[in-house]
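Encoded as structure tokens, the following chain is the form predicted on its own, with no partner shown.
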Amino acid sequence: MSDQVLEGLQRLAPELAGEGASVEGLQRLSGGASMETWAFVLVGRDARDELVLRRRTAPMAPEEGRSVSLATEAALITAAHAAGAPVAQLVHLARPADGLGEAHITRRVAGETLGRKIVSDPRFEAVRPKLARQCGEILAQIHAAPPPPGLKTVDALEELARYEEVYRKSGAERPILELAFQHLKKIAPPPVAPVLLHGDFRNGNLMIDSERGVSAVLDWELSHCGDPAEDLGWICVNSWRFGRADLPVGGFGHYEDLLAGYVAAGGQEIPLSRVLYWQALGSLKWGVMCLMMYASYASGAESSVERPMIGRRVSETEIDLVTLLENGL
């Protein structure tokens, strides 16, 4: 699979970096049920760029079902870019001719994207303060950018119904998941009118950087239209604090920091009680998800630990669900 790779990069390598140009330094950084990423130098003759190539390399997963295509995800990268958000700014997007199937390249972004690390690690120990306003002024610009053609738009009771159906169908009985379906159906915010959210914007995809944060917004295969406040609770899910619960925001910030940036980037003012319902959907949705991770193991479909060690978090989604109800969700 790498001399394929590296033989379709050589081909365009011209192309992106004049005559003569050449890739070095191929490595494999991570995979999938149907997605690589690798990293590697692209050598010109006045500069050495360090760059990422994305690729699909098998049809969608049913799990992925709601993934963008790679096109569209360059196309949003390009817009987010457009709007002032930082991302890992696009390259190319491949065609037919280069051999390289369904990717797109952008360039490297240094930084730290380890959430664990990110809350813990001494190194970002001064930055750490900043990283929830600049989250918030992150989102309003990208939920000011225009969505490409084609992404669909959710709103909560359709978020709540495909959840609970895949929920029904596993046979599961968890309590605090049954109570959190029926809760949050009945106190479900009146629609807003639909935004570009990211949809997957947490502590995880994230770049960050020791001196100035965020350095850019990583994995945008879930983006799609639908209320702002969606973006802003998920980062608060209480499983993207990696043991950090007393800081809400991914686990080194505060709602009220989170909020005001937005609203100074130029967001609309969106109350907090709007978030916590979204972060609450956050982690039932979550839970399931988990869920599902341990009955694909459970059932043989899959033999790798990884799914029942993710499985085992529902647990934390359901402390996040009984610490929201108990305080007045």
Contents of the next structure:
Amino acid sequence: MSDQVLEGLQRLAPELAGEGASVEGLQRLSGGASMETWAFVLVGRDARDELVLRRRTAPMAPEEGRSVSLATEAALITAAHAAGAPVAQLVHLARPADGLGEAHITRRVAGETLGRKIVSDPRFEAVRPKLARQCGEILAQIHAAPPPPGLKTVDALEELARYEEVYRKSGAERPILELAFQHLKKIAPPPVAPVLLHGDFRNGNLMIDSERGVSAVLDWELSHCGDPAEDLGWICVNSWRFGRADLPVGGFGHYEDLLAGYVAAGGQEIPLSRVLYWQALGSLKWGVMCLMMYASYASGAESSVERPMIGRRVSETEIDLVTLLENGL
Amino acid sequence: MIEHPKAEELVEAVARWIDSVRPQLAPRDAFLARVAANALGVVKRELQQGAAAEAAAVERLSAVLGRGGTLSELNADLCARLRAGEMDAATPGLLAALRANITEQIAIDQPSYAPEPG
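Okay, that one was the form predicted on its own. Can I see the form predicted together with its partner chain too?
Now the full complex is given, and it begins with the chain already shown.
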């Protein structure tokens, strides 16, 4: 596998960085069942570029039905960059002749992605208070970008229906999740004109630089079109505040700053109640995802101890949902 | 129940042993070892608190539903009524009962979790 990747990259190097260019330090960063990430250095005559290769190693699985292709991911990164959002810029989208399979190459951006460090490490103390506003600005930029062709459009009721179906199939009977489904269906806000959404904009998918703040928005594979408040609410889900429940935006900031940044960068005024609605829907989605991860263990499809333990995280979403309901969502 | 040792003491001993060998493991296994030790923490707390939490949950749900039964029967009945629209967030006592139940559950599952502020 590594040989095939190295060969493909060496063949491509002169095209990307001029005659005599080569690839050094190829290193696997992560690999799931169907996707691999590799880091490498492209050494040209005048420059050394740190790059990242992402490649699909197996056809898209049915449960990834919501994931976009790497070609679409490349188009999203390009569109977001053109709109002014910080991204790991696209360097190359692999063609069949490259021998790399379905893959793309982006720049490697320095910084921290671990949510717990971002909310607690003293290194980020100075930049932390600026992050919520910055996230609002970046989301306004992404939401203003033209969506690449082929993206799905989903509103709140469709999203609820999709997750309710998964929940029903799981066979679980959890009163708080049931109450949340019924309540969120009942109070669903009227649909708005859909915009391009990142789809997984949360602490954990943001590269944070200790001086500049957000240096890149990562992981575009769940991108789709929908209500702008969906992205704003998702980063406020308590499950990605990493212990800083008092700071609703990612564990580092306040709703007011997120919304002010959004408007300052040209986004529409969005009422906090709509963000809270999508935040609650986000907690509910994460609860159902935790149930699914347990189900993958129970069915024998996965054997890692991590899977059943994630099942015990359903209760964190339930306690947060009860609080949001008590607060008059 | 055998008390020398209690089941929770056995579980705790295994969790401690896992923690003691964790530093020698490769990163992926070290991560999974931490998850495994955490899993034993859940088991220990469930052994200690589970029975009382379940009894209390049964009592609360029985009061809301006006009937008796096991916890899974009561949960199933409540889910059915919520789904049918016979009960909702405005049902007197419902949110309070659910809050009390989930507070005891999270004390078993993830006692360090910082919940959404009220």
